[in-house]
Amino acid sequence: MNLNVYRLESQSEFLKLWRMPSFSLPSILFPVFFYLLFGIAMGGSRAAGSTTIATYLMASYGCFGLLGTCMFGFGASLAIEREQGWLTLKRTTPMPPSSLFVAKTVMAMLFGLIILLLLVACGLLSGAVHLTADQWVRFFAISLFSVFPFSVIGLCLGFSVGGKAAPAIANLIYLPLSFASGLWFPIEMMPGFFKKLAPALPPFHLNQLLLGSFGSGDGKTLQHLLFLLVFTLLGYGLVSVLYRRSQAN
C-alpha cells in the first residue's frame, strides 16, 4: 500500500476545501461565533453542577462544528463531486477507492481541529474555562472521534442526493439536528418532546460523552458508546450500498 497515495489525497482535499471561502469560513467561523455570543458571554454562570455555561457550550459548539464539518465536507462535496463526474474518473486511475474515505476523514479531521482550537483559545482568553490535562486529553479525543459517526451521516447525504439540493438538503437536516440534540441549549431546558427525541440522534450521544469528560454528563458512558458504535458500523454498511449503487449507474 503506497501511503503517499493518502498523504497526497488527504493534502488536497483539505486545501481544496480550505481556499473554498463557502464552505471553510462558515464551517469555522459559526461554532465560534455562537460561542462566543452564548458561551463567553455567560461564562462564570453555572450550567450543570459545577461546570460553567463557558465550558458546558465549548463541548455542545465544538459538537455542532464537527458536525457541520461532516455534513458539508463529506456530503454536500461529495454530492457535487459525483455529479460532475469526479468519482467516475478517479475510477479509471490506480488510485484505490478508500483514498477517497481516507482524505476526507482526515480533511474532517483537521478543520474540527481547527474548530476546537479557536473555541479552546476562546474559552481559556476569557479566563471561563479551567481544566485539568486529563480533561483536555479526553475532549480532544472523543471530539476528533465524533468524526467518524458523522461522516455516516454526511456520506449517506453525499451518495443519495444530486450536487444542486445537496447543500440546501443538508442544511435542512444540519440546523434542526442539532437543534434537537441538545447542542444550542442544554436538553435540560427543552421540551418533553426533544428529551424523548434527542437519546435517537448521534450529536446527542456524542455531546453527552462531550460533557461527560467534564463531569458534567448524564453518566451514561457505556450506553453513549454503544449506540454510536452500533450507529457508525449500520451506517457504513449503508454507504457501501450506496456506493456500489453509484458505482453501477
Given for the second form:
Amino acid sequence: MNLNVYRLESQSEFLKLWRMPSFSLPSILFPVFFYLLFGIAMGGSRAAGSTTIATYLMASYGCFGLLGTCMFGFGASLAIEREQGWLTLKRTTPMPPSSLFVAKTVMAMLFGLIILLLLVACGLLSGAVHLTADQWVRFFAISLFSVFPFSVIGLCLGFSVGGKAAPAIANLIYLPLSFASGLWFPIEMMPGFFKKLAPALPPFHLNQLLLGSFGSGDGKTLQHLLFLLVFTLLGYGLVSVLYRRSQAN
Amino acid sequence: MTETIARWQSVNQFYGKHHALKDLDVELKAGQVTALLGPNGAGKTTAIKLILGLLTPSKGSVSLFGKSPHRREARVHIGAMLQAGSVPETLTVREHFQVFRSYYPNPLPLESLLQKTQLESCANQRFGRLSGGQKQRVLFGLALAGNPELLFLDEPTVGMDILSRRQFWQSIQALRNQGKTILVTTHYLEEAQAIADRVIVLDKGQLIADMNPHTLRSQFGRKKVAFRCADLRLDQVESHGQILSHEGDRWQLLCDEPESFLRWALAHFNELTELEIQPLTLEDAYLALTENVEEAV
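Output the form predicted in complex with the partner chain next; the form predicted alone has already been displayed.
Below is the entire complex, every chain and molecule, led by the chain shown above.
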C-alpha cells in the first residue's frame, strides 16, 4: 500500500504540472530554444577546449533546464499550494510527509529527462555533438543528480515566500543565478567579478562536473562534487527546519 | 456508555495577545452529530485546527481516539473538510480521489466514493472545470476517501446551491445512520437543527452553550414578535422584551409573554401593522444567547 502512495503521488505531481502550459512550455522550450540559437546555430562544431561548442552548451543548457524545473516545479508550486491550503488539508491525512518530497523529486527528474532528450536530439541532428557511450551515461547521470542540490534552492524558496510572489521571485533568482554560474556563456569569457563569484554557486559546480565528463572542465572534479554534496546536505537540514516552522503556524 | 473519540481538555489558544479560545472542555462521543455554531471569529476554526493537529494548543491538550492528533494511527480514522481548501486544478476528480485513497489502510472503493459525492458523471473532469458546488463535493469526497470514523466539516455547504445543500445534508444523514461521528460548523442553522444531536455554541473563544437543539430552543420559550409601528419609543419597548432589531418603524422583539405586550401595544397605538408572531428558531435562540453574553461582559 505504501509504495502505491509514492507512485500515485509522483504520477499526479508530474501530470499536474505537465497539464499547466504556463509551467511546462517555458520550462521545456526555453533551454531548447537557447541551445538551438547559441549552441547550434552560432556555435556548432567550432572548438571549445577539447570539445565542440555544441557539446559544451548542451551541458550548460541541460543544467539551465533542470535548475528551472526545480525553481518553478519545486519552489513556486510549493509556495502556491502552501498558500492555498492544499498542504494543510494533506496534513490532516495519514500521508507520509516524505511522499511530498519524493513526488516532487520524481517530477523534476522526469521534466529534466524530457529537456535532456530534446537537447540531445538537437545536438545529434546538428552533427556537432560526439560523445562516447561512457560520456553519455555520465552526462545523463550527473544532470539528473542535479535535482538534489537544485531542489534545495527551490524548497527554501517554497517554504519562505508567499504563493503570489513566488513565480516572480523564482525568476529573479533563476536568471541571474544561471548567468553568474556560466550557464549562458562560458565562465572563462566573463568579467573577473563573475569568475570570483561563480565558485560560490551550485550550478557552476554542476556545470563543471558535466564539462569534466567531456574532458573540458577545469579538472577539479572532486572539489565540485564535494561542494555539491555539502551544499545538498546542509540545504536539506535548512529545509527540514523551514518545513517544521511552516507546520507550526 | 458511549466512547469518547475526540477531546479538547482545558484548551487555551493565544494568537499573540489575542485570546482565541478560553478553557475549552469538550468531548465528542462516538456516533454523535455535533453542530458547532458561533459568529465569525468565535474560535470555531481554531478549535478544529487544534483537534486536527494543525495548531498546537498554547495551554491544555487535545486528543483523537486517545492519541495525539499528530500520530498516524489517529489520522487514519478521521477525514476533514477545511475552509479555503483549494485543490490543484489540472488533476481530475478520479486522480485526486485515488491519491487520497492511497493514504489510508481501508479506503472507500472509488466507485462508492464517486457515488456518495454524486460525481460519477464528472470523474474524468479536471477540478478546475467543475462548478462551485461540484468542487465543494470533491472536498467532501477527499474527507470521505479513507472511510473515516470521525469527520470534521468546516462550513461544508459554502458555495453550494439549495439543491446541492439538500443532497449534501442527505449524505450526512446517511453517514450518521452508519454510526459515523461528525462535527460540523455551519451558518445554515435550520440545516444544523434538522440533523444535529448536539449544539455547541462558541462566542469570543468561550463555550456558551452545549445542549441538544430542542433544549436550546425551548430554553428560550419566548416568541418572536415582528410589527411596524411609527410612534413606539425604545424605552417603552424595553420592559416588554429583548429587541432583536429596530429599523425605522420596523421592530422585532423577543417576548416571554407576547399576549401581554400586544394587549398593551394595541391599547396605546392605533397604527400597529404587519404583525407576526413566530416561535423561536435556532438562529434566534443563538442570537439571543450571543447577545446576552455581550451584555454581561
